[in-house]
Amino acid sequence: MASARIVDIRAFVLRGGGADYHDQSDGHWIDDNIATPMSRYPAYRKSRRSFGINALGTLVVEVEADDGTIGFAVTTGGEPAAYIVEKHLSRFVIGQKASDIELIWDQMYFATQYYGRKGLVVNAISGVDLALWDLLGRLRQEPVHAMIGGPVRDEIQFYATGARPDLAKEMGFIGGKMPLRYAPVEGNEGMNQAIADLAEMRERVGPDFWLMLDCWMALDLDYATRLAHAAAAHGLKWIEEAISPDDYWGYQSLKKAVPPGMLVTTGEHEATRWGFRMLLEMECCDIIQPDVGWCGGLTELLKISALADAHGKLVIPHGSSVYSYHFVVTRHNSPFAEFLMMAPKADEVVPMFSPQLQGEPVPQNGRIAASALDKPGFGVELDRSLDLARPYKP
């Protein structure tokens, strides 16, 4: 099986939830009056979909070995990423050994460096990389976590991201991360309302439950600093992605400026070991939050994690379902994980990447047993009844 070679790679596009979890219908909490960098424009203030957060859709990548075994992965990037996979990245995949993941990654990255480095191109690379790990696990009949060192704990514990941390507490999660609903454009009145919302939620969940704020790149340094100090009285555990991901200097200043004991977290929209090296060496944050489907895939996440470990920082991946679970369960510096509450009202636990993944494990009482991840590869299947479109072919 180690000598199996890859004979085909295919890129498909899907719409509606799943990996592109913002691609939801009206009434979903994830699209409802959340502060964003576009909040300064009235036409784009109410809904994130209004400025196109769901424009790309899901990218599905399949890789097929010469014995007919197929590995797959889902991420974001949609049709533009599918073009990159089919028309450029495929030459570095077809004909290679299924086990040559490091070689393939290196060639994909440096061949696209002149127009890539972050964003859409690295999303495409991530999708290919995850599909390769899934293929290798299926060929070897091993779960991915076994191929990267094996579990260091018997279960993964989760905090929940969603509009109702109080309900998340009842469901057994260790904490709740709320979206920030008021942007700087709404002035002091908006900040006061944000703090009132936090105070109300603290009253509901009690003193010991973690509460965090996801600011989704919406703030400037001054506003983020004032928000952090105002929130300290209500036991805010961390302030997340408060400013632009390109403003390393702003994060460096924010980390110094927040109240003692409050954590600064970021990295959801960062990519590759070089981007995270900036965050770590400049002391920008306490926790890095790479998304394995966006940062370069599992191959790159392992390098990012080693860097973080050397700097004494935690790695708590952004969402990404089974693709992060197999990583988290193997790392000492990833002691818990994020679960996105994808029920429209954040009032029940549903599979994060539904409807695209079949067999996706979900937390029970805020936890997933390591043994639930023991199927070959990433342990999930693609729902092939969905409208898979392959816009580009060789």
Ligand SMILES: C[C@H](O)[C@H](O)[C@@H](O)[C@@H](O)C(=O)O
Given for the second form:
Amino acid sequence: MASARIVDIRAFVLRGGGADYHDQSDGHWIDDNIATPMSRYPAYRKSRRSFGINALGTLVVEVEADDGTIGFAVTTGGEPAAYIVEKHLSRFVIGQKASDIELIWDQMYFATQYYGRKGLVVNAISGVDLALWDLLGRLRQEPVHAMIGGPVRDEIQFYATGARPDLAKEMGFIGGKMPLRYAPVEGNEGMNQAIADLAEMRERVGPDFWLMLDCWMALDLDYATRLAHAAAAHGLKWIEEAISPDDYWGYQSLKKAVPPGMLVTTGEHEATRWGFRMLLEMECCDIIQPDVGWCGGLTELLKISALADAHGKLVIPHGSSVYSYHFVVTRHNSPFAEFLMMAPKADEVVPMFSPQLQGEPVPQNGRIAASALDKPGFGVELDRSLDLARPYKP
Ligand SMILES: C[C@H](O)[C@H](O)[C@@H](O)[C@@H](O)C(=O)O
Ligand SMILES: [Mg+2]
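Give me the form predicted together with the named molecule now, not the form predicted alone.
Now the complete complex, all chains and molecules, led by this one.
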């Protein structure tokens, strides 16, 4: 293995859930009148799919070594990301040693800096990076967590994101994060309803179960501040991604304005060590939530995590299945993780990236044992019976 070289990289696209987990059918909680920055447009108020939250689809990246070993990963990005992988990033991957992950990352990032830096391009870089870590683990016959320092705990505890924190509590999760379903466009009436819904859920789950609200960038600073203060009466643990990811100054103000004890979190739509440096050095939040499939991959997330640790901040990655589990289990400042409830009614535990990953571990009683991750690479296989298309095959 020591000198295994990469002989091919392939980019496929998939539709229907999986890494692009917003790509669901009607009736799913994840697309039920959730507040967004587009809520002020009636045509786009009810459904996030109406404005294209699922426009991209899943990107599947495969990297093949000269001994025939194949590593892969999935993330959000679809055809445009596949184009970037095949037409631009591939030149930095093919011919390199499978262990030259840092070198490959550096060249992919700085070669695309003139048009990338965040968003789709960094999603594509993340997909390649995760596939490289999977390949290296398969070549070395080691789980990814063992290559980045090994577990610091015996299990990962999860909070659940979904419409039913009451059911999540019964399933053994440590908390429940609900999507905010009223936006500033619905005024005080909407806020009152959001607080009434929170109060009702607090009643159901009791005083100690964590309850959080995910605002998905939908609010302004004034509304977020008023919502936080109204929600404090019902023990809201954190207010998530309340305002635009670009408004570092607004987050800096929000963190000072929320009631004592309430946490401000954000970061799932932030990218690279430089973006998270802004959030950390401007004191924007208490917890950063990078998505390992969107922030630059595992190679970049390790750098982001060390930066956060130096600032005394927790890193709780946005739900990204095994790609974040192998990271979380090895980091002292990642004491728990997110599990996205992908069942339409959030009433049962199903694999987060279903149906794409075979062998994807799911929490039992809200936990995954570190030992469940002890398979080479990220420990999952791609379901090749799915309708994989390779739009930019050379
Ligand atoms: C539940 C939220 O609206 C998003 O759909 C979710 O993907 C993300 O923000 C999260 O934190 O899980
Ligand atoms: Mg979120």
